[in-house]
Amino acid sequence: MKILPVRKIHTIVLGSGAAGLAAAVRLSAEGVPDIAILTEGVRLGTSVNAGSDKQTYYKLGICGREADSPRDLALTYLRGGSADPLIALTEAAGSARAFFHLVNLGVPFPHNRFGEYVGYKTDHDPFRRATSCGPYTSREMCRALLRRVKNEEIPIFENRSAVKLATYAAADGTRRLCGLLALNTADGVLEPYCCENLVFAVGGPGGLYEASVYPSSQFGAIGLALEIGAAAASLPESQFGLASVTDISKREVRSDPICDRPESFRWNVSGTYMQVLPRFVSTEPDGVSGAREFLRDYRVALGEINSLVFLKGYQWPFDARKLPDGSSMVDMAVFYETAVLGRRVFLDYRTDPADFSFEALDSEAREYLRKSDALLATPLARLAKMNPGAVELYRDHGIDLAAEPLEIALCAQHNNGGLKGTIWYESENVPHLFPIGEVNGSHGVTRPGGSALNAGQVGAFRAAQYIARRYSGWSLDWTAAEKELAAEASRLAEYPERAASQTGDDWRKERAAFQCRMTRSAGHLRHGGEIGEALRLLTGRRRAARPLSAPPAETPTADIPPADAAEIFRNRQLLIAQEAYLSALSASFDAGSRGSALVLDPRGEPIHPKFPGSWRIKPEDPRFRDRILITRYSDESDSFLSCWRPLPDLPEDEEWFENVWRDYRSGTVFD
């Protein structure tokens, strides 16, 4: 593999989703010199390919009579437990500025005739802070931000797949970031980049799971940072929820100019998709025979079943606290039908559930539909009335809800954890590395729906501010940086060929195997024995696949196409990430069942008589809500280690104007 000479760029943004684009825009606005975006493609990733019925942006409440403040918003972020109060307050305080920045860039968030940006209630939200501009909110954000990036003439290097982050030992003994290696997937050349700062906006770990609602083009790259020892927080705290998984590879799709066509259309069936009360139908694997409505197996009263389905609209993520009598029984029923019985599950919007009546619904569901003028004859009619864009969205992808049911499954959707950052979104232990967006583990056990979009935008503001005021010059030891990059390039140049010859498997088979293992071992049901066995396999696989210190005397001659080489490199970082996640999951069992995870324990409590007897859950230990799980790679043990760290208190108010003004003028607020 050809290696190009080292290229020097002051601040690199890795990733071109909503967080990465916002970071580039804000770095330019702050006057940071020599910025560039490296990305596999601006049409890839979660931000431009994901959404829901009306994709939510969560912000400070700025409408109506409900009083709100950054401190109140921070307390909401902290309600689920294990979230850093300092980060929570930071994201709350930056919410309004980040939101109106998007408004000023042209993102069409709705307001009333007086200019108030109205809101609605979302999951884990005690107020009406949520807003949306439709199913494609994050895509609209990317479009607006990309327009500004182009207006600012910020360079974008596409077809670059990062394969390694580089560090060297600084004078104080810490290892600081100094650059990265990227594979140019257009020509197969390995490109070393030396940089003062790296804004790491690579998204969530979309490539880890088989059952996933992440877009098929989103894999994440957190493994690159975990490999160099960057500390992570709350890795076990994921979100799982019901999502469509329909294969559209052979359908006529109305293409969008910013979005690559996936093989399957993965989409959250949250919000209105649930509130209109579709039929839940289970079939044999052929998708036709043995069709039956199955939710009534879990409840006697039909009105109660449908009311729980309605609640899934704004209680969309699976939640251990909503069992056995809450809305998460719907998730468990779908999972049992698919993962245990081997059947397929569909939402059918064409007719009402059997024996359906509005009168049998609880008052909350009935009143919601009445106020929405949606007391109509079919789920599809109700959906078209309440949210016509939700119907059109599927039609755009070749799926006509009036002609066919929609296949669904319980899927991985979001990781609340990620890399541990400071209040300025710099890695807490790798200087000059700034993880922002989903890769930053800024949320705890639960989070309000849509708060991830706010987190990415606030992170972009904060990282840009800090870089402009603390890292705007060059401080690199050029000799040490270039030496490290050259050594890493030498180690990795022949890695794809060696990896292919060692495993003898197609990279697709290897990925499918570990994705299946992750879904089975580390989904919403978690068993210590399964996780331990998977972790042993992964640790051995990583150690066997470690790049050599120098190219072998006789390098393999296999001709690996650039696209396949990129996927082999991607498997490497995904395996590293999976090992870190499983290690953290194993260390988290003492906290019990919480958030989107049920920890199975033979001494625990049964969930439902319908489920296997081994499905007994370990109750949550609430003492761990005030602690955060920190995970990082240890050179000494050659493994990932985790520990519980006490959380600080929410800071006292710092509101005396003269003092804040003095600290701002002196720059000490950026310490």
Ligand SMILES: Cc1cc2nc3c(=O)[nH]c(=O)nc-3n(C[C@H](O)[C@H](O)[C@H](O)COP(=O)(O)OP(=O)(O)OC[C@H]3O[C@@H](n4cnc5c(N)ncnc54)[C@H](O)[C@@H]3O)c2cc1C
The other form holds:
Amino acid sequence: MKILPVRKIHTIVLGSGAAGLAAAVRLSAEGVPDIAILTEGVRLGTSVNAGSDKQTYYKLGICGREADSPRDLALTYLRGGSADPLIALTEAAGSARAFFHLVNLGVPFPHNRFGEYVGYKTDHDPFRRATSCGPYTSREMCRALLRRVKNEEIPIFENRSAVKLATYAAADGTRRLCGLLALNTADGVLEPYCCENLVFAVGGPGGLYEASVYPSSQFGAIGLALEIGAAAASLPESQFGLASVTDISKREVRSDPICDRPESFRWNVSGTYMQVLPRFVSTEPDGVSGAREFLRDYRVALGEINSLVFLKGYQWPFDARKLPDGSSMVDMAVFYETAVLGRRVFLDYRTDPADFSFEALDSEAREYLRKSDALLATPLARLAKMNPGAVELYRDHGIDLAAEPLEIALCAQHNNGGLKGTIWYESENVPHLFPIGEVNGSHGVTRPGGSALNAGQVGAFRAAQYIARRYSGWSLDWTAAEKELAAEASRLAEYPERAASQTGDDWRKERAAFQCRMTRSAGHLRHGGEIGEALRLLTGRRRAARPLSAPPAETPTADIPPADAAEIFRNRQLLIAQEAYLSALSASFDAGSRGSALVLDPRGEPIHPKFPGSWRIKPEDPRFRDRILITRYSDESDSFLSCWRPLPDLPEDEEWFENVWRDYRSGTVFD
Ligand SMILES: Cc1cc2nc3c(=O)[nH]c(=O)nc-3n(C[C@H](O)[C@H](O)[C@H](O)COP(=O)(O)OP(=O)(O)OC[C@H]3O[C@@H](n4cnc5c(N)ncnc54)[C@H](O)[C@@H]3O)c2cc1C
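Can you give me the structure for the form predicted together with this ligand, which would complement the form predicted alone we have just seen?
All chains and molecules follow, beginning with the one already shown.
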């Protein structure tokens, strides 16, 4: 593989989702010289390609009579437990500024004729803090931010896939970040970049699970930072929920000026998609034979299960507390059919579930449908009445709900955890690395829907401010940095060829195997034995594969096309990430079942007689809500280690204007 000479850029933003683009805009506004965006592509990633029936942006309440404050907002963030109060306050305090920045850039958040940004309540939200531009809020944000990036003439290098981060040992003994290696996926050349700062905005770990509602172009790259020893927080706290996963690669899809053409259309089936009460059907793997309505197995009265399906509309994420009697039974049943029985599950909107009657529903569901004028003959008629855009959305992606059922699965959607940053979004142990957006693990066990987008914008502001005040010059030891990059480049230049010849496996097969393992044993359902076994396998594999990163003993054989080389590198970092996640998951069992995770325990409560006998719920231990799980790679043990760290209190409201003014003028606020 050809290696280009080292290129120097003062501050690199890696990734061009809503967080990365915002960071570039803010760095430019703060006057940081010489910035550039490196990205796999501006049409790729979650922000540009994902959405939901009303994609939510969560912010400080600024409408009506409900008084709100950053501290109240921070308390809401902290409610689910295991969230860092200092970060919660930071994200709450920066919320209004970040929101109005987007408004000023032209993101069409709706306001009334007096200019009030009227909000609505979202999940885990006691106020009306949520707002939305419709199904594609994060895409609207990217569009507006990208316009500004272009106006500011900030260079964007597309088709660059980062494959390794580089560090060297600084005088104080810490390993500081000094650059990265990127594969140019257009020509297969390896490009070393030296940088003073890296804003790491690579998004969530979309490539970890087989059942996933992350867009098919989003894999994430957290493994690169975990590999260099960056500390992570709350990795086990992910969100899972029901989503459609239809393969649309051969369908007529209406073109969109900005987004990627994904292979499968993945979309949360939340809100009205559930409230209209579709039929849940499972089939053999061919998608046709052996069709049956499986939800009937779980409740004697059909009205009862339909009422739970209705609740799923606004209780979208799988929630360990909503079992065995609540709406999470629906998720469990879908998971059992797909991951355990190997069947496929579909929502059919064309006819009602067998023996359906409005009278059998509980009063909440019946009243809702009645008030919506939706006591109509089929789920599709109800959907068309209550939310015509929801039908249209699938039609835009070549899926006609009137003609075919919709394939679904219980999917990974968001990771609340990620890299552990300071209140300035610098990695807490790798100086000059700034994880922002979903790759920063700033949320706890739960988060109010929409706070991911706020977190990414606030992180972008904070990192840019800090870089401008503290790291705007060059402090890099060039010789050390260039030496490190050259060594990494020569170690990795032949990696794809050697990996392919040593494992003998196609990268697709390898990926399918590890994604499947994650969905089966480390998704919403966590089985200690299986996780331990998978972890031992991965650690053993990584240690045995060490020679892969040593200089080649002999010239490798065939050249690998750039697109395949990128995928092989991607598997490398995904496997590192998987090892870190599994290690964190094992360490999290003491906390019990919480958030979107169900920990299995032979002494726990059974869920339903139909499920395997081992599916018994370990209850939550609430003491762990005041602690945060920190995970990082340890050189000494050559493995990932995790520990529970006690959380600090929310800082006292001790601010006196004159003191703050003094600290601000002297710059000590940035300490
Ligand atoms: C279906 C769905 C619905 C959601 N709904 C909501 C919601 O209503 N409200 C909310 O707040 N959040 C929601 N989220 C979460 C939210 O959309 C994401 O957390 C957020 O968009 C992530 O933004 P980001 O900028 O961090 O990452 P992304 O937008 O994913 O961007 C990551 C970027 O990094 C690039 N990249 C990745 N790896 C590399 C590499 N190795 N080299 C170079 N570039 C790389 C990618 O190509 C991409 O450009 C939803 C997510 C999903 C999947």
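Only the largest set of C-alpha atoms that superpose within 1.5 Å between the two forms is called the rigid core. Positions refer to the first chain, counted from 1. Computed from a predicted model, the values in this text were never measured in an experiment.
- Residue 289 shows a C-alpha shift of 2 Å or greater between the two forms [criterion: core-superposed Cα displacement of 2 Å].
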